[in-house]
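Only one chain comes next, encoded as structure tokens, the form predicted on its own.
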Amino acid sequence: MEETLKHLSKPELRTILKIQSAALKAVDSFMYSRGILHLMPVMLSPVTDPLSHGVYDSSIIYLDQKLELTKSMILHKQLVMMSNSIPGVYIVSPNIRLESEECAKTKRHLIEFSQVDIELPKASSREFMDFTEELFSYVFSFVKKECEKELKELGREIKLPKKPLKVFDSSELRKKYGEDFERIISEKEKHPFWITDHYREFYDKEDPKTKKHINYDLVYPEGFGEALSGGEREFEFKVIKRKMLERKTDLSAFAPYLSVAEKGLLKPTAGGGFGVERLVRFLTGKEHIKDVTLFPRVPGEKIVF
């Protein structure tokens, strides 16, 4: 308790608040100008993302029916979609990931966070990427020019990104570094960056030619590591059905999504989502995500308040 009180009291924690202030404030100019709508969050649902590794089970019984607490909207952005009439939609979504303890060490991590999920009509993994770096090149000079004094306080210096951003395939990286190969590029390269074809959830697409996976993640540079994960989504019920049978997903629990998907209502997207404190972590150069967090959730640390 001691330790907490201590963090609450950190006078950098106005400093590091006006940063993320002005950071969610472009986001929210960005896609106002693009004509992208906002969403309020979803909290509780029968379904939610079944994300491409395990963590501990967060699902609550309310009047004798099991909802899960939202590890991401993927698949209410799709079902929202499903109209013609909306152009784009994107949410401050809070996200209850129960990590194990292993992914404290990364010192990005946290059990409760906020993530800016985004989804686009008919978009192409590469028209998303374009967006998603006009974004975050947005937020980067909006926050280096409101946050001058700020950013002085802190020895940060914020260097806009040079579009477009390098692109790195995933299997390339593998062979020539290995399964850590995400953490010694990020600590390689001088500029966010694009890592492509990872195999993870049903809902990513994949060529049926080359049976490479159309999705991407986005890395910031120095170490920091995975910023924004997303890809093009599968909307055909048959490929959906065959990929969730492949990664032995429970079919029972995505009932209602699957229904949908047969009726052939899901549409063509490309979508990601990047979480608020792993970009103001790096904004203000802080070495953990508890830096920048008033009461972080870090995997396998006691929670106080």
Contents of the next structure:
2 protein chains.
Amino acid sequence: MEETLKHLSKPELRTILKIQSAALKAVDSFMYSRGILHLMPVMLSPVTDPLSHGVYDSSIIYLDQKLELTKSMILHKQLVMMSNSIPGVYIVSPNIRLESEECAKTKRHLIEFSQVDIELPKASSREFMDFTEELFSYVFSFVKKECEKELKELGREIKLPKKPLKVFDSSELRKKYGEDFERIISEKEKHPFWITDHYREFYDKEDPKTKKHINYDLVYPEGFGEALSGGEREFEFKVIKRKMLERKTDLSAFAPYLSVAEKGLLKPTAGGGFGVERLVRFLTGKEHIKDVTLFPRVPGEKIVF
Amino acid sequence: MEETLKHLSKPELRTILKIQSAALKAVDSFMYSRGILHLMPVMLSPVTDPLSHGVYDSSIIYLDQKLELTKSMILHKQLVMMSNSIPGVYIVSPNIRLESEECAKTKRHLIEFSQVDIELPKASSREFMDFTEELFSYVFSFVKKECEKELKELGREIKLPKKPLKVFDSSELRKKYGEDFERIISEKEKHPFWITDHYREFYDKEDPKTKKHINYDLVYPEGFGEALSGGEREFEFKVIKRKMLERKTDLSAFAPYLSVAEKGLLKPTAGGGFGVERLVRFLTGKEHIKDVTLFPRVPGEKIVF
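Next block: the form predicted together with another copy of the chain, after the form predicted on its own:
Entire complex below, previous chain first.
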């Protein structure tokens, strides 16, 4: 309790929230100027992102129906993109991931956080990466300009990276640095950069020939780690079903989604999502994600408010 | 399933989402221009809004702690406003209210929706009402200008109301129209208007002398009903405790909140919240709230996605 009150009364709080507000304003303006439609989050659904790592169950029962709390908006984004008239969508949604206590160590995991989830129709991975680079450049320069005083207070300098950003292939990084490659290279680099080709959830597209994964992570420099994660999407029923089986997914839990895919209604899209708290942590240069979160839910920590 | 797919493939969808996007853009720009800080939602907490009407339980267990799904951000807004340096806050947050099947009849209830929750320091009810009138005027005129084509497609005309809006006292309306006064007067009026003095949750301020409630609802005309609900807030421990007891609230469930109040840390503020879906329903002139919601959760209806 004392710690929570101390956290909420830090004088720095306004400074951090000002930077967060400017960053969100920049995201919003950028999306609006591109005609990307702003959707509202969905928090309860029979289906949600299966994630590629295990978390504790978070579901409730409403009138005999089991509803999962949203882990990400990926499946709902794909469903909206069925409509040909949609020029792209974004959603700022809470993501609930009841991580194990272990995850507290990373300094950038929370059991609930806000994700800006984006999806563009017919985009290639390179097109989505370009879009993201323009978005992040815009956000960085807007915050730099609008929050000059606040950044000075925090002793933080935001560097504007030159586009296009560097692109690394995960298998080459793994050879060079071992399994912990993301942390190591994030500490070495001076500007945000991409790492491509990650084995993960069924919905990220796989190249049928090379078996490489047509997906990408945007990573912050200076050891701040992952910023955004995304990929081109699978939309063909047979491929989705095979990849779900490879990942030992319970197909019955995804029956309505699979039935949409079987009808051939899913479309080729590419997208990604980035955490607001991680963005603010990077912009403010704070060590721990809880330093920039009003009511931080660190894995394993008791929650007062 | 067929109905859900039909809903998601309506050609009108883009039109409605364009209007929603413009409305949210206007809200964001207005708040930023006023220096109101943009906070991220909290979805899981040991405490949430007790609400003044009963809903089904929505809580989960994480590592032996019971966490409620957010019904509104009211208590968290009050906690943030403890800090003197905060010039006002807003949050676009999902609110989960597992309403009974009965509520489906109103055409404007959902078991989850997005609320724009605002709180201003030291504001009087009239000051908050003025702020709200300026916000809504700005949103209406921005949407009217940016979405001329879309509004024409829907056959909807947005009228810009003259400020200040009419103010009605609930007890006078009750005398004139009976218990269903809100619906009746909403159907009669041509512009949004206020109804003040509602008996409800403990946190809305009560005038110690007159025993009137210093709170307000903004109501849409043409039968669209409630837009925004808010009030000045109680911040004194003794008053909060007495009002909780009057409402048969389980004090132990609010122990940490009460302890903050007892330390004298809560501040005088005023605020309110409005539903995004109801705003979009009014702007588009749609009959049912589910017409403007991508994945509508109507009380009692089975959820496919």
